[in-house]
Amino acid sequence: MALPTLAIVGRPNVGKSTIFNRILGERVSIVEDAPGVTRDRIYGRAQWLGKDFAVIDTGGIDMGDEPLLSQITQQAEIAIEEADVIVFLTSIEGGVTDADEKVAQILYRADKPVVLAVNKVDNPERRQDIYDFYSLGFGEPYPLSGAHGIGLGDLLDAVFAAFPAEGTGDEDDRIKFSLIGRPNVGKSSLVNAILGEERVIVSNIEGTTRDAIDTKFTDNGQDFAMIDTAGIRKRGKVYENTEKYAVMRALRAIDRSDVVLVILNAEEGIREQDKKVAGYAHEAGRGIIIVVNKWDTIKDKDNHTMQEFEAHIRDEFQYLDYAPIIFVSALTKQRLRNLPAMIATVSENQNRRIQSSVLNDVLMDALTVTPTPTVNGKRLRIYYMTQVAVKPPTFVVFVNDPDMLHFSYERFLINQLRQTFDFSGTPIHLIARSRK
């Protein structure tokens, strides 16, 4: 299921980044008192009362040299497009301004729930002034203090009450995948090549966002849903060119995917942004396939060209040593026939469950080959291992002291699991718990 999404909208310097950071519980944006400071991160996952949701800070989407009002307009439009619920953030300092009125006029036209919040209500005296904000026409204003973290609980309760009801979803057996990568790595042409005439396209169903269309198709009896990412199917929007907006769309697509295809451009090689987005997919525990596109453009290939390129990828993406690599060409359709089967295999590995008895046989063998380390004269003891989750496969080992399980021995255990079972394409999570 797609995460319910909240977007924070408002004129500059009302504290959007501060509230965004408070909700995420970490300082991920650059927060300064100057209006229009650019942010580092505009999209994140948060949790409230045990439920996950996504948050967008529209203030982080910089529109270049646009006039201020048109920037505010475009940021509000992005929120309307991307979010299930919009938090309209104002500030008690300065009261209701013309810019607030401008945002309100745009939000009136949205068929999305809007929750009005007034920031910088840092003391009880200021609470008296929040009633002016009823004039914006969005009902009761929620007083907040981003600086002190006050009022967020009531705000999030209101947001969750406005989120759409969770659907049951009929796509459980459909493998959802997305293509992510920098602009100009050939995502659009790959999409069109994957959906070649020989495929059966079932339907284009509206996704969670207004125009994110998930393309469904069947290959060899397996149902797939390809999740749209930034700019693949959507042209002509001003903000499509802003890199941060494109990255945000990619992160949202990753959150909805079972398997992520990280697309690299064979001509240009590996860039820093490739690593960032791939890292997010890895952290989110998604299945990953590295797809090197435009392989047809590499001239004078010999028997070693592919091996050398693969070695370079392994060197740059050391944390993705489990991800299979495929060299393709959208233009010539080289090896594209293999992609759906690879996606299905990685999805199967993500859902693989191992019986505890079999796991503990593997564990005993591993302990015999490489005994556990000693720390300060005390030996780490591992009693038992069991699998507690899939997507990604997650294992718990019960030990005498979790702090003694050093990451090098944890990596050794994960490698033993990989050597025994097929977990290619999926990360493995290992958690140490005390037996007591």
Ligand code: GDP
Second form
Amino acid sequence: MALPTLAIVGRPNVGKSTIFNRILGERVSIVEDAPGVTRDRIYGRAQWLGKDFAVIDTGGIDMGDEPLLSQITQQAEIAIEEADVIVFLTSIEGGVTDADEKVAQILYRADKPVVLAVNKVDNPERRQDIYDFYSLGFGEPYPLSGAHGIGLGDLLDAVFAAFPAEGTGDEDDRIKFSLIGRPNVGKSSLVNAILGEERVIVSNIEGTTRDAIDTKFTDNGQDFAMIDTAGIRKRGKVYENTEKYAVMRALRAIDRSDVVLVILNAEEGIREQDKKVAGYAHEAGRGIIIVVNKWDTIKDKDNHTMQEFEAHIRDEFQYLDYAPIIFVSALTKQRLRNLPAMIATVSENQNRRIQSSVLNDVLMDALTVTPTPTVNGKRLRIYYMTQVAVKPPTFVVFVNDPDMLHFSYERFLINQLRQTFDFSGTPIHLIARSRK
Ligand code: GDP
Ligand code: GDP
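Since we've got the form predicted alone here, give me the form predicted together with the named molecule too.
Expanding to the full complex; the earlier chain stays at the top.
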């Protein structure tokens, strides 16, 4: 479940963010109206030869007024802590510098594979100088040109060769969930309150990823693992207080989760940052429950208060129309007993498989109720639908022309599925293919 992760380190200006964007460049967002973390991003998922992995641009985590060398050191430490493989990026322009050597010294001490790359090798003449970089002590340097997109394939091959073998992770039947939200929404309080309610805490064991602690417990015969996010263990490193680092930790926790609890603060309403992480969880296809905490602070509630709040959330998070909303209080423990069962239901919905015969009955009914649109006199034809994956449920529809399946009809089909089957809490992916 934990994604193999590559981190890019190196002194400023060698092209870290250029390479990062190149690696993530091909990524296509499935749903257009989700505000992902595309701008200003330092973390993302990508695919190479059909395999998912995560990429971190440590250069994007800026430590404010810290001196340059100290920033470089901390970025390298983040890479060592978070990544399975480190790409040490240098540049042919300027050759091997003191700052490169500083980075090298930190990476020597790391118990992680390092792949050395030399960027800005834009033409064959520049290639001659790459041998100077052997002096850094990380073997053969991989020449790259971020500007021209050259050399990335060989680099990623080397990175994948160095990733740890698959299947050593914490694969089990536990439902993994995380609590995501801005500082002060009450994540730690909720963690404690949820665990306080649970009779059986199995263990507090170190997760497979670096410093994540997963707390395992059982509720009603169902096993859960709660993934702790940043903020639980504050070790006082400078970078841990930067917002970008916190966001990155949240995104990494989302990638490890089956179900994400998006925590909002009833007192403060919805902020931009709430939408950012929720958008990522949605794009990553995770199960989502919106948890409005501190419900006890809303005084003089009448029977409209909750409805109004809910309408506000639906308006702000339109792409999360499938996510159930629960109003709780970590303080009074109101409704917290319901959470584990809710998480279990969402997880079940995420794993739901529908037989093709049943699906096609639904499809035929849908086509009768709302015929497919015509575009320039040509009608969209849908022949067949089949489910190809779970987590999230993913359906392929075979059509005469995939370009004609527009967002609104796609939306209609997804809604038909939701009306017929219980997919609450899970995104649904729909892919159009032309029939061969
Ligand atoms: P970072 O500080 O390491 O993240 O570096 P950036 O990605 O911001 O790049 C620094 C500068 O180098 C920018 O002006 C880029 O356009 C330029 N750059 C990046 N890759 C290449 C490359 O392959 N060739 C050349 N000539 N310039 C590049
Ligand atoms: P975190 O930063 O998201 O982990 O938030 P904390 O759990 O540290 O909570 C932040 C503050 O909100 C603390 O002072 C908590 O006591 C308070 N708090 C958390 N949950 C509730 C709640 O349900 N009701 C009220 N009234 N206060 C809460």
